[in-house]
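Take a look at this single chain in structure tokens; it is the form predicted on its own.
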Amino acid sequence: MCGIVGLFLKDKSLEPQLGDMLTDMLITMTDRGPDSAGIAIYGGDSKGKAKLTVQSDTPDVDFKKLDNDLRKEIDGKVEMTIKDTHAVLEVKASELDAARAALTTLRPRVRLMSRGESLEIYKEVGLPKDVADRFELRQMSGSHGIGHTRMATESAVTTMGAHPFNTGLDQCLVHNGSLSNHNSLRRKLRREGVHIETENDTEVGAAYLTWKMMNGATLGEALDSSLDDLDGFFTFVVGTKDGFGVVRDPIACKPAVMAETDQYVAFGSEYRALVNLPGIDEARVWEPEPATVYFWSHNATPTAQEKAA
């Protein structure tokens, strides 16, 4: 049992408000998930910028002066962001490969969150609340989000085990369930090249669209795939650099809901994380069909596009 929330704002005036609204959602969800928590969020453009969120348990020792020797290794410019045990690495878009591969060898126990033009990830072992409180959650802006509390069934409570995963460029999953196929599934992606660091089935369905979009499939089309080759029991929220997405599998057995405004798409594992929201009294609200694809982008008219397996 783990809790899921998810927020895209199609008013832009909400923006500045996105963190504060993300993390009251989160919270809501704590007893479905108090092993750990972790949260997405979208920072809108970024002007031929791009940005690696790392973490490391001991960051004194593995943040000291990390920007002055990236900045050395690429020969280029690097601002970092420290937040607790997290920091925002911030690059040229065109560096961010040999960013990442320098970071292997400069700092080899720094922990990848994610990379993107975009994307942040914040995710640590412990309470919501305790988690969104070190990473000062509420003070963060954004164009959408996601986030997840864990109550672990596969894997160790970790750091690594906790969601969101990111496996692509401006990618991110959070699953409440459970993939019976992911041992199979995970031997399959890495021989087909990509990199798949934890044994959480959680990551192996984040990897799995990554490579079906790196195969040329949109999300929709990725997600859609899913439902033919995962096995078990899932509800996945996915962020991308323009949306998000949500799918169920065909039995739908996980709880879900979500609400649509003129003003934003939420999504909750369950209602009471979508009460404080504005309008909400007034918003459409429903349950996710079993087996249909449900996506929204900023770079499309913003409505639901559905469809059923």
Second form
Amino acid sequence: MCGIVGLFLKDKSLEPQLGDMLTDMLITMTDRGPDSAGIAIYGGDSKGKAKLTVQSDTPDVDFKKLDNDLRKEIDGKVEMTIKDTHAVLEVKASELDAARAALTTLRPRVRLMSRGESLEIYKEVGLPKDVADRFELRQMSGSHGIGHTRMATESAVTTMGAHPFNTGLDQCLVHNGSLSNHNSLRRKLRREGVHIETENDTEVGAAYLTWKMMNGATLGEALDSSLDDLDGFFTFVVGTKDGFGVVRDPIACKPAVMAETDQYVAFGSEYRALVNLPGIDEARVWEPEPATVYFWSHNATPTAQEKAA
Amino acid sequence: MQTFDLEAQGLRELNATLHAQATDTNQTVWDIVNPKGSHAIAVGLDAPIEVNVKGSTGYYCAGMNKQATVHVHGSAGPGVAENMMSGTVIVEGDASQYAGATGHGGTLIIKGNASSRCGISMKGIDIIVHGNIGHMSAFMAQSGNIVVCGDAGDALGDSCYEARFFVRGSVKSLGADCIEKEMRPEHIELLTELLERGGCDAKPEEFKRYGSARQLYNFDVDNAAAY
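For the form predicted together with its partner chain instead of the form predicted on its own, what are the coordinates?
What follows is the entire complex, opening with the chain shown before.
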């Protein structure tokens, strides 16, 4: 099964409550997947800074003086915020790649959850309620975010198998469904030089989008071509710095429901996830069409582009 | 009238209470408040009672219904009125996937749109949709009627048997072995009654009829490669 939630705020006054609203939505979806949970949250203006969110199974060891060690390797300040097994390292935007490279030698066991100017990804094995508590997700503010609760079908229940997956700078992907051609696609992408860490099907989907965009496709184009190249069942929700997008495979048996008001656009695997949002009784509620790419952005008008099945 | 607060009293108590109603119960009208998209609301009913759900429902609302009238004042999640035997289910809003799937009898009325796989494997139910229906609707439909006042999606009636489909708008594509058929007087008569039952403001003459070409019923050596 798996449960997905997403919230894109139009009303800035709701931004301090984003983490709280998204956490409630995610907890409602717990019985769709109790294995692991994660959340991607987009904060406000980055002011020339960028963030690496990293994870360690031994945070006491790995995060000890990590900011000091990293500062010696790159230009400018390093600010570290530790939250349980995760740490957010804030550096000058121009030093992001250098910081990422330095991390692999400084702390080889540390895993990269996300990189970007406004994106932070937190994910762990466990119930949404517990994961949200560990990372204090309710206290987070932001302009939009995506959450996922997982019922594993294709690979092991591990932190790296949890969603969201970081697909590129400030981009992430969550998935409900199962891809059936992920093994052949993984081999193909690895031959193309794309790094894929696990045996997880969604990671391959995320890597596929990353690879398409590395080769010049826009996110919309990458999602469009995913309908041709990915085999299996999927409802994808993707996040970018400016907004979020939704696409379902042409069979569309994985559920999806959306709601829109003047204040927000919300996504849920089920309507249950949306029932406590403000003004939901007056919201426009609908089911996204199969094989259609939807996108909402803070900087552009919403789009819904149908792709022939 | 009885009022039941689903949020306060819980799903199991709701369904147990409704199941306990005898055919000659005096408590004939039930209002369910705070449904909040919950699953399996008012399933397995078997008494001539009226249940009004004041809001939207999740999976499998009014499944396996017999005799009862279940009226959803909102939208319904996947599998509404699945395997209904008799009675009436009315959805004021939209219905998600596989509405009325495998239904043996009774009437399902959807005032908004129905999503994909509406009436899949239906076995005698009548489904009346004021709006549109999605792709793969009436897949392997065996008997009963679907009335669509709007449009139908891809692959309508794929591999269907003796069910009838009346569509007023466009059909994006017909499924394997589903064809357009002549509207004879008996079909106009049937459709007139269905439109009236569904409270539809449409004339039977505006509809086209679709059904099985009956070419998949028996083994045909020319199709051997397709089996």
